[in-house]
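As a starting point, one isolated chain is supplied in structure tokens, in the form predicted alone.
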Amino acid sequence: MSKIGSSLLVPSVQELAKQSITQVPDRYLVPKQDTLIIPKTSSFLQVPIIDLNKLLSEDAFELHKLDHACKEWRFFQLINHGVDPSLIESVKLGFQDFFNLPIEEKKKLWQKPGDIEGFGQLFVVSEKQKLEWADLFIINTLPSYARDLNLFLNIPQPFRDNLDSYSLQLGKLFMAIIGHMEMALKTKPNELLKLFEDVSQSMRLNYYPPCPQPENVIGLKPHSDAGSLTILLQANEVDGLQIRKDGMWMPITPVSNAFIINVGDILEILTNGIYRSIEHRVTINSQKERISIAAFHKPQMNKIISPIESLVISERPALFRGISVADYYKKYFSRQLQEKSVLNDVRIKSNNCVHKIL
């Protein structure tokens, strides 16, 4: 991950928020945002909730629910996921302490020029672009041999060991989910799973401080994730995540003891557009901080991704050209976040048009 992109170094938003400012600096002001939002009380919207226990018990209806969630919502919440609850609580507590380290300690873990791991932000490619109201900590976690040990070993204990155990459990969970997606898609055995042997995982720890002008800043710009599946843990009870549903933004309230899971670009490519990545963003609270941990999963960097053979048929020809995972990520990190712009770059053009599925 460190070698496929870079981001300009930026100051800490958390430190800025500690100054009890009343006016947001101009570089963070993003006043003209799409505010068309579906109310959380809308009775016709029911965010899919998938029960992993039922999937593991070969419940056909639950498998159908998973398939429907990936096709129609591209997003779901997963309950009974099997990740140790006590470990999750330890990770949450460790996260809080980690982001509350003195700034002098954080600087030891700050991004370096030409690197994207560490404290900082991503996708900052210009000194003039607007910045997000967030601090991030980005680290490659799986496989373990791909970690930057100079960074990883400087994470304080016991958070370091808990993060290690957590990453391993999420890697196993990811493979279980992909296995059931393969069943739902009715591909050849292991046609999808084999692409994720020795799965690559990175984590982004997100800290969104409260802001005196929340309507004029953005915590995370609208975008789709580059990877295959993102497994998100919301570490406190503050809302902010929104997904684009039917052309409008829908606020998401996490279900207790659930993971929030969304489809990424690479899975859209592999499934030939059957499971599509979803645009999402993060808004900011005026009174409370929001914290979350996103785990991104993808094939190894040397893999070539293209629609898998079983899902390319005459009625649905290949929608994407082949590209290496490394090249896809280089494209992804070379620009500002902007909807599904990178995915659209690899769509196959036909009759001077791009097959674009929104």
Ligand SMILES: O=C(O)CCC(=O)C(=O)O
Second form
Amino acid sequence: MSKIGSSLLVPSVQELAKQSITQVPDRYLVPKQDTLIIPKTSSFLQVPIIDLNKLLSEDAFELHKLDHACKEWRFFQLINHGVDPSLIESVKLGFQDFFNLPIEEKKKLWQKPGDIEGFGQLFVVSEKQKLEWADLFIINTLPSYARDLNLFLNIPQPFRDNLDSYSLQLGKLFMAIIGHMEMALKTKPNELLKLFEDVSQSMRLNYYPPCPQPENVIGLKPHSDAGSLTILLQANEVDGLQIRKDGMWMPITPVSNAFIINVGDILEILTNGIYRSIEHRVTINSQKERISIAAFHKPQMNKIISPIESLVISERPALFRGISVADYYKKYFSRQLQEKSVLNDVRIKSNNCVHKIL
Ligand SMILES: O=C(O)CCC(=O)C(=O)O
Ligand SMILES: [Fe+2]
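Having seen the form predicted alone, could you now give me the structure of the form predicted together with the named molecule?
Up next: the whole complex, starting with the chain shown before.
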């Protein structure tokens, strides 16, 4: 498979954090993040919780809740999702061991110049740019024939097999969610689903070490995900994820046994802006490491993405021009992560209507 991007090689932050430094190197120091935060105790703002069991039993109210969550929050937590809880536990434990492998072992799985899979970072396009306080492991997981076997087969067991089962279960879960979104959006049957035949899934394992100056670093800059839907597993009990809500940042504490699901750019394009991608960021803790696994889902690289037919009507003309998935990702990986800048590039600019950028 041809490669869709690369990122400059950077040192491991996990190794740096092990050295008990008191002063963070300049490359990671960012201006203080805007801290307009919605307090966690704010009771009027409840992150939507969607129950997949209810959706599967054709509960009309739950379908309405899903639609509302995607329109108003662009983000929800999913319970009763059907993914095997013992598998999830094994994946969490496997993740810890995987990142705790000796650095010599991890180097065998490090990103190669010109590629993005493996241990490393993303969106590093200049030696001068500020870096995030995190290490990643990136891997294409579905369809299984698209896997880089050199990388995949070098993941130690039993983590490799667990990651394999986890990726298959999440792929099915993704299709179930999209199927329900299609019903909520009242598209023609299969209009969205058919784009995701042989769904392409990649995973990003995020490891955020503790930092002695947490307010001066950022774990993950404000961004929207490029894919259609992200299924995120917060893999330990440390908070850090924040979503942008009404111009403020809202910290998210995962509900137990739930997945965090968020709308990405490609779904915003396909739904003609009815479901919009959500900006989010990750802050760092002074004492504790944080780990998470994001699974991104997109149509195959050669597919053209543009607003689907039933969602383009005279009162709502197409908001985005068509672009191939491959070209979208090439843009995404060729620049620093910056809010919704790539999506804004494919937005149709019209004189009569000012489209909301966020
Ligand atoms: O670590 C998290 O909670 C969020 C990760 C994320 O946003 C991403 O991997 O795109
Ligand atoms: Fe993200």
